[in-house]
Amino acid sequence: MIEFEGVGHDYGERMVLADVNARLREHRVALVGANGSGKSTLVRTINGLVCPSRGRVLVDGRDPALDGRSVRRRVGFVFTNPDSQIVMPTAGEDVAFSLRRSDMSKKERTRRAVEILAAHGLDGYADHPAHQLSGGQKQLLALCSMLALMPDVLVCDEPTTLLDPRNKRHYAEVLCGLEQQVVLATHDLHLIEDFDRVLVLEAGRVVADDAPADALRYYRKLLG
């Protein structure tokens, strides 16, 4: 479970973050919001990116600001950008990488990759450049490689902002496919609408926190 206990946020002397309380335990949370709300600074808190100015986050019982490293363990996240995660030269090397520091051998974690890939939408890709892949291929890819770690929960953050409309629906197909807990920041409100809860935000707060349709519908009206 992810909790946000009075979660309080500034950059300088602009506050970004005021006062959110919430308990997430279902599987698929999406958070929306329009530029500026403060969506992507508090899924940044969950696994220490950020960490409040005030109040405080725990997963699973554990604070991100004071235990960083067993969060981490626990707690996957992908940017908007894959290029910013893409580290190795090929798409099998680069989710081998994540597993650099399991006890696995070299050659069992090649295999672990190649399996990954496969999994998720990439079969046959383990030995295509990784930066020469599409858009939805490197998002996909960047997917693989945090799950290669194997977390219990998968932070989203504005995953599908760079793909075309088809990328978009495979890239929320296989999220909802995952057995982890997914929290997806995220504009694309049709994505999220099979999704278990929605929390909208605006300057900061959470102003609306239902089941998505009524969610949606108050956040479409807040946009006027």
Partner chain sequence: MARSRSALPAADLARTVVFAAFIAVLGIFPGVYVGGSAVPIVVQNMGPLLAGSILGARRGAVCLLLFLVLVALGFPVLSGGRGGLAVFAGPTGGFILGWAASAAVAGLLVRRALPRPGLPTLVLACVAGAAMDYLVGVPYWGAVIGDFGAAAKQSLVFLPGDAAKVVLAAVVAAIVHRALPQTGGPQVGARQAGDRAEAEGP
Second form
Amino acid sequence: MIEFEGVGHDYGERMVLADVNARLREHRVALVGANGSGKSTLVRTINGLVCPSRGRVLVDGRDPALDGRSVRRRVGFVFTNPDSQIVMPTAGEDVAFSLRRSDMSKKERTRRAVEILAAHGLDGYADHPAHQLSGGQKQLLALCSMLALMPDVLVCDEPTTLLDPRNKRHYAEVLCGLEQQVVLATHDLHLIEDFDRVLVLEAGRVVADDAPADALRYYRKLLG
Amino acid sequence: MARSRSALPAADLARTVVFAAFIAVLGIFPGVYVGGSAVPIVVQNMGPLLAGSILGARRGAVCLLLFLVLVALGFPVLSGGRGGLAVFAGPTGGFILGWAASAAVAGLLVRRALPRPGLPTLVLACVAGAAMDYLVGVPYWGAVIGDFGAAAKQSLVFLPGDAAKVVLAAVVAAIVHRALPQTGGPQVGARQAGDRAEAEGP
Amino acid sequence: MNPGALYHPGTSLPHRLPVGGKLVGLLGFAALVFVARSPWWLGGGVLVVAVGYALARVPPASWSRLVRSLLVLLVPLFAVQWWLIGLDSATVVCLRLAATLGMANLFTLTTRIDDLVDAIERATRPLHRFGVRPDRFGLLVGFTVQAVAALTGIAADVREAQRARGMDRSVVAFAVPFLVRTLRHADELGEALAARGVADD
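Right, the form predicted on its own is done, so what does the form predicted in complex with its partner chain look like?
The next block holds the full complex; its first chain is the one shown before.
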């Protein structure tokens, strides 16, 4: 479970998060909001990439600002730009890199990486140069590399922004098939129709918190 | 503790690694043609000055050491596709070894003027950084050919070109510092990265 | 596009020698060449290097590249040294350089980078008690090579934008946007590495 207790954050003079209070225990939670509404900052507080100026965050009772390492082991994070997330030359090696701290032998890691890739739409791409994959495939690879860490929670910050509509749909299907709790910050309202809960952010506050249909109706009204 | 910079050592590591790659790409990429000249000017030796004045002394020096390791291992990352141990054995090897010291000196001088170093400070830092490189490079050259006077005389050939690059590096660093404030400061990493993600959005 | 190594694959004797031995041999050779003063001995050194190249069966392209870069370096150096100091000294200096540069280049041509990284990790393992982490070394090298691939793409983008704005002669119009995007890439990579637990251990 993820808890936000009076979370606020400033960058210098500028306030990006005012006062967020929420408990997220649903399987699939979405955060929507315009540019600058604070959603990227809010999701970054979940694994300690941003330490909030006020209030605190708890992930299964642990504060990522104090105990970043152990929280990051439970929380996987997928970013917007897949190019920045790939650190190894081939798709298989990139996934295997996530497994480097496990007890597995090199051979087992490679085999496991191939399995993970195959399970998420990258069957047969283990030896493919990672930087020559298409944008959609790169983002799937980034997801696979995160899932290899077997996180309890997967946080995604606008993972489909750079994908074309067909890849967006495919990516959404993969996300919806995951067992983990998923927290997704996005603009893409089609992605979240089947989600359990949607929070609408505006100027660093949660202004709506509801089932998707109602929250999205409110959000569309907000956007005018 | 976790709220300090050490919360994200990965951010430090990423900057060092990516900047080393930046210097490599400056060498791989064809030079820039200036003012209708037929010969492209090689911009790679602006790299150490930029590393020092943008990343700071410590990260800048580590970044250049990493780059030198890549050269020594045999990656063709020096301008003209050069690399390998032979580079250091040649007469101009000292100028390349001196890059690490050069970045450190430039970084030390910029630190006083953070968070917003002005152009005069940056020019001074880059001049000092380049001078440091000569301080390493010329004696090394002298040692290789066995004649320090001749080495000093011959290295004068590089002065005009290097003077131009020092000024260019300072101008570029000044613009980058204005575009990304706090870049060389101690607060690099999570906060700033989040800030940027938030400010720009897609 | 990855920066391919200068290594030339092969199975010859110079390729098969252990990396550590080759490195020690290279240093020993360089030391001998440095103290030798007779042009005959130095000429012998150059001959040894030539035999090494023949044994390694390096393709002519690598040969001619080496010879060309040596000539570009040595011809003017020879001329200046002759004029400033004298013929004997010029000959000694140039032979010495040809021998060391040739041998160092042969080492690079016949040694795989992976093997070299392994050898360095092994050799620096005793430094572990002083806080040096040799196992990180290969990782750092790998990350940098990956970053070169990513930045090459960015540089090409910036170059295109620069041309589109008709500013292809300006160093600043290339360096500033390239550098800004480089630093942004670094910040994104830093977050991604942190999320994958790099540097946490």
